[in-house]
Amino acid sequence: MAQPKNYGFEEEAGMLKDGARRFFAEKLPVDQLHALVADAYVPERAPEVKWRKELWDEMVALGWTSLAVPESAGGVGMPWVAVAALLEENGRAAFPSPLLTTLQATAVLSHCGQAGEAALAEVAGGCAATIAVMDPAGSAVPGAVKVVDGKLMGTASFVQDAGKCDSVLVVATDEGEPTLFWVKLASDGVEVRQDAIIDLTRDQARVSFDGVAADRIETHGAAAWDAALPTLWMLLSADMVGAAEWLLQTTVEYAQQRKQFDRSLGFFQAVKHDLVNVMIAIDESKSLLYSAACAIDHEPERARELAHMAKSSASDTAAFAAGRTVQMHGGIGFTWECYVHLYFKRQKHSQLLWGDAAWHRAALAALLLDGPSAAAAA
């Protein structure tokens, strides 16, 4: 099936995107975000979970956790291209919330058929969720957590926003096969240990399971996990593209206000060229992002290929836009008081999360040259 010319982006998606932008701008503008997560410079600070739970409750009331949940499980069942637009705004605001992880967990559960509907119904009702699958090396290969005598044992690393979530979708190994489990983070035997990370707008943890009795999602876990990966990559790419647009817009405004030799910075050709190069990089990443989201909705046989392209481009653009933004702000761009550093650190975290640009390009090459099985092993 060919992709629609507008990527399947309908009027409802546009209203969702506009509403989300207003919500984030009114509820947590960047000065309040800075005060919340970076109010004081404390190099030896302990890992903290800084967010406003009442704003998450408002997002749940707006129905955002149910957007990607199929109607059969009590959700709205909107296309993924609309969800991508929502996450663009989430990234533009660098919003501290479990929205990204909850939508990623939704993507995996949506590939489980009726077996995933009970968990999906919880998500639609406002349950914040995340995914536990990575080993200490950062590889998203099931094996960090195993099933021993019917219970979960082991430690998953790099679990995103675990300090904000109610439940975790665990990809555990049972007799050599990836199997999905739905676990309350408050269950006996679950321990959450926060990591110290550079991104002040997120939290990350190691989640240990010591004989935890969990709800098994009876399905072909390996197939569901593999089928959901393009959506996981695409959703993170959307957040990165939104953050890159904020960096560009903020730098353009700064270049119009800051003066050198009685002229605004934007007067100088070198500054103009840099800003245009950032804009071109963002446009490329955005086009690949929407192509990937559209493929997930309409052309699933191409979803993996386009999602690899979207994440590799978004990772490169994140590094390029954040680096140029700091440089064009001059000395103030390196200071704790400048808001730019919040986005610089968020982009650095996202750049490496779920595979950096080099990994995705290698996987794409293997997919195109050798087929899906070689890509999975890349």
Contents of the next structure:
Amino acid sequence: MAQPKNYGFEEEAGMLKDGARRFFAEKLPVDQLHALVADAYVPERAPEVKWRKELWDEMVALGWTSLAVPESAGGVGMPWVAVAALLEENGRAAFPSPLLTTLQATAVLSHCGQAGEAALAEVAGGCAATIAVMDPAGSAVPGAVKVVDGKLMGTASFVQDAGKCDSVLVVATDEGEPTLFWVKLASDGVEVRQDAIIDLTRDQARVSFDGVAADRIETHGAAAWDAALPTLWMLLSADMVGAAEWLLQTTVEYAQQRKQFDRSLGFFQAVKHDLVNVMIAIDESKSLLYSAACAIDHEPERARELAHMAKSSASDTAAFAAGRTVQMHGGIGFTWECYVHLYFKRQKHSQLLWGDAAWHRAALAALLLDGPSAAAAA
Amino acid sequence: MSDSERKDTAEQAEFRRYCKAWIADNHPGEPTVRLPLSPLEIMTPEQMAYLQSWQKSAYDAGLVGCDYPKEVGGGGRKDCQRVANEELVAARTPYYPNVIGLGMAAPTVFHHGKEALKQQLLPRLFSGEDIWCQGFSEPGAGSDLANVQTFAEPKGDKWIINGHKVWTSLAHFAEWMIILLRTDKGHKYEGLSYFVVPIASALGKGVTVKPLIKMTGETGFNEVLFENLEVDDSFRLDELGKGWQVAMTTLLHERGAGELVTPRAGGLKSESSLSISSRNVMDLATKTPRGAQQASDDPLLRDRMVRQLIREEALKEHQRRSRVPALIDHPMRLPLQNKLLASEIAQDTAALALEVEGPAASLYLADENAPARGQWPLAYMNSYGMTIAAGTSEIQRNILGERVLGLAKSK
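With the form predicted alone in hand, show me what the form predicted in complex with its partner chain looks like.
And the full complex, kicking off with our chain again.
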């Protein structure tokens, strides 16, 4: 199957991207974002969820949660490449919302056929969702939650934006087999304990299930879960690419204004070349991102390979762009009042989530050097 | 049907069918001489003659310069060079030897030359009968290109040229040179003018070409000395004092960012050559023992090989993304990265291959035990030609920082 030359990125995708950029810039510009999430600067912050629910309701009203829901389940069924663009803008604004997690859950549900349609219909109707799968080491290998006597038992770690979501897609093991469950977070037996994390623009929780009777939506979830992984990686990469663009643009503006030794900072090659290197890194990640998204839409047999590339690159770029930004802002960049720490911490969080760069490269190496069967076993 | 075919216009589709048919009938097959990795490494007259005859046949068939007007020897087609390039690359035909002529001289002469000059020069350039070289660099003007000192003094309607060009690739085969000259010593940028000069016919009569030996031990580039060479004013491109602007046209095309598509052919090399790609390094690693295992089992090498693969894939994707306006922020942002990325990625890939080979990477061309016939150390050394020539990587970063990011100029 061939990929379209323009990634299948048609006019409506461009309109979605432009509209999203305007929405985020208007609704929560960075000074307001800072005021919202970083008003207090105590080093040991309590675990907390800071966002504006009414903005999420507006996003739902704009139809963003139904974009990726297939038409058969009452959604818009836009290509993933358009969804990537939406998340790129979400990352550019470091926007606190469950958009990423809801779209990731949508990706998994979309691979479940008819069994996923009821949950997808809820998502299309505005239900915010996240995914519970990781163990305390952060591995996304199902097993942290098990099915015991038909009920969910166990604790999933690193559940993203759980404090903002209505439902959670649990990837539990039933006699060792990954199985998907759709659970209301308010259900009896579900406990959400927030983590205190460096990223002020998101929340994260350990979600415990103590004999929860839940809706089983896929009895053979292994295939659906596995098939959706490239999309989960790609979607997070989109957020990171957008955030990296904000870091670059902000640092370029600073390098043009700030004067040292009677010259603007950007005059000096040590600074100029560093900024260009950040741009090069972003462009690498961005081209790979759209290539991966396009493969998910049009060439699924290459999606895993390209999504490994995209997340590996985005992870490196996130850390690089964030680190260089603080460094080039100098003392100001190291100061709480400067907005860059919001992005620095969001990028650190994203870099390590759903597999860091080395993990994705190791997986890709296994795929290419040892063959698909060996890679699956790893 | 490939994706580009799907997007072809009617003219392009018809031309593509024609190209496919012609290539099928005229592919020269396995080369009869050893072909080096790139045209800039052509060393012997036999290699040059073989490649010239290939370029001539492709030109006669209408596959070279096909987007240029018929009056200047082109094919008078619209957006078809890309099609010919795609088909020739896919068919792995030999490359064209007149790489500087096609890539740099042709668009520059076309945009800035007088009509009669274009008609005189371009047909033989496209056909490969006249090989071209580029007289930019001087001992005192490398990255600071505007500092060229080779001087042209007016004498009636002629010019007398004196000076010293250096690192001039293909000059030992070239009939013509595009040359950046100083015509006014009082102004740096405004004191430059741009000419074409016949050098082969002037050998011993004002022009001396002295081959230089590269660090690889191979020839390929030269010093060119001018001593009272007399040229006609009709060989001047554009106006007097506009040499810097003309040079920008050359450089834009040299860096792959010009609007006239450079004719390209496939990457066919002789059996003893290799192409610099991470897939090749991975292949090498699976065949290279390391202790009781293979180099491809070393986790650090695996990580780095895959890292290179990712960079290559991104560079390839840049081509596609640069044609989707909604996914780029500045029109030159991706095109201006081409040369920088292509050269640095190749260099790092070759360096990695040497690490995979281990101590055997020190065995060079003449050693019978050299892995891959010593081609990887050769490629690694030659890669510095790529990161230095046509504006060093440092200059490319300045250009990107200034033109794309809008940072203060360093000149």
